[in-house]
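Only one chain is given next, in structure tokens, and it is the form predicted alone.
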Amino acid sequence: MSIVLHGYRYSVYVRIARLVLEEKGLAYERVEVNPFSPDVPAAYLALHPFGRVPTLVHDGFAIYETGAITRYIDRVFPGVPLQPDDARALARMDQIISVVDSYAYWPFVRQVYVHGVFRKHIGGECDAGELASGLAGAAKVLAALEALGRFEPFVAGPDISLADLHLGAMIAYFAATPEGAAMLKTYPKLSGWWDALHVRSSFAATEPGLPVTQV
């Protein structure tokens, strides 16, 4: 068995899809791409047409989109379920995944993270509107979800789902800066929940470090 993840190791994206397969066991590769780059190998681009990140490649099988990506390698590999059975339990984890999709990774990732750490870290100069305008959008982002969240003690019930991960690595960046770990305390159930879940294995397996270009 081949399980190939193409990806930026910096990524969010990338980080979830790593996620899973940790969670899943599994043994993989990783092939580093950088979709910023203005050479994206064409080998790669021949595996996914927009030059994003990530893409599974399994036995010549090739995948992109996040979404699909996990979810596949939940259907095909044993190990612990990260889909609910129960519909309304489901149907609340895509709806979570949605959210963080739709609504928070530009504030977290873009807009907190980014004029919080890295543009200090490259020696850049952070925009202070940027950033405050992240925060204003991640309490709104982070109030939905402290409502949406059954914390069960995972988001979804009692069993860790994608839901957790794929919220989790968004959590990770913008907890690594001083607003948004101040913010995320305010939100109890949440605060809660990260404090448990980034303690696992799979959380220490795939830190990305301080990126040195862009998330």
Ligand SMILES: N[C@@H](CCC(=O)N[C@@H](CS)C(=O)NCC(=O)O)C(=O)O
The other form holds:
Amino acid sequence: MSIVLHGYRYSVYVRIARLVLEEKGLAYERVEVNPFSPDVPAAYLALHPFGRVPTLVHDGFAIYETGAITRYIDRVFPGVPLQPDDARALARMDQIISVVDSYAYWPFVRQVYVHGVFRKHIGGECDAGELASGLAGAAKVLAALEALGRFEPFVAGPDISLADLHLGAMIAYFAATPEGAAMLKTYPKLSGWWDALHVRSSFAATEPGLPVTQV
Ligand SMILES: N[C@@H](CCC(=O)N[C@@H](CS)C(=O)NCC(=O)O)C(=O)O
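Now show me the form predicted in complex with the ligand, since the one above was the form predicted alone.
The next block holds the full complex; its first chain is the one shown before.
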């Protein structure tokens, strides 16, 4: 059996797929692809015509789109189920994943984390306006998630689900900035959820770190 995950080490979406593979206890191979590089290999574009990451290849079956990858992994492999049986809990899980993709990714990661930490670290251009706009956008998303989540103790119910891992990867980057960490603390349910979630071994095993390039 072969599981290969193609993706960029610092990608939050790659981390979501890795968190799911870790939680399921699966061994897998990683192929590094930087989707932001000007010369993404043609072989990768043949797998993913939009040139984003990740793509999973399982015994020759290739699939892209993180939400499809994680649901596939959960259905195909044994281990702890990551999707609730209950229709309403499952709907909540799907809704939270969709909220994260549609409204959280850009402010949490591309604005707050990239302009607050990542670019600063590599000596790139940091735009204070992007950081401020990301924080304003993030407040609305956090308020919605604080109201939507069940926190019993996991975000969609009593058991860990794909929603915890999808949201958790995004919150990890957001809370890596001092501004994001301070804002998260003002949402007590989310904050308690994150304190309990981020100590799981799957988070330690998938910690992307920062690029080695120092200024
Ligand atoms: N809808 C895609 C989104 C994946 C995505 O946006 N990945 C980012 C990295 S975190 C990427 O590949 N970005 C490249 C780009 O924006 O050109 C999924 O769910 O997998």
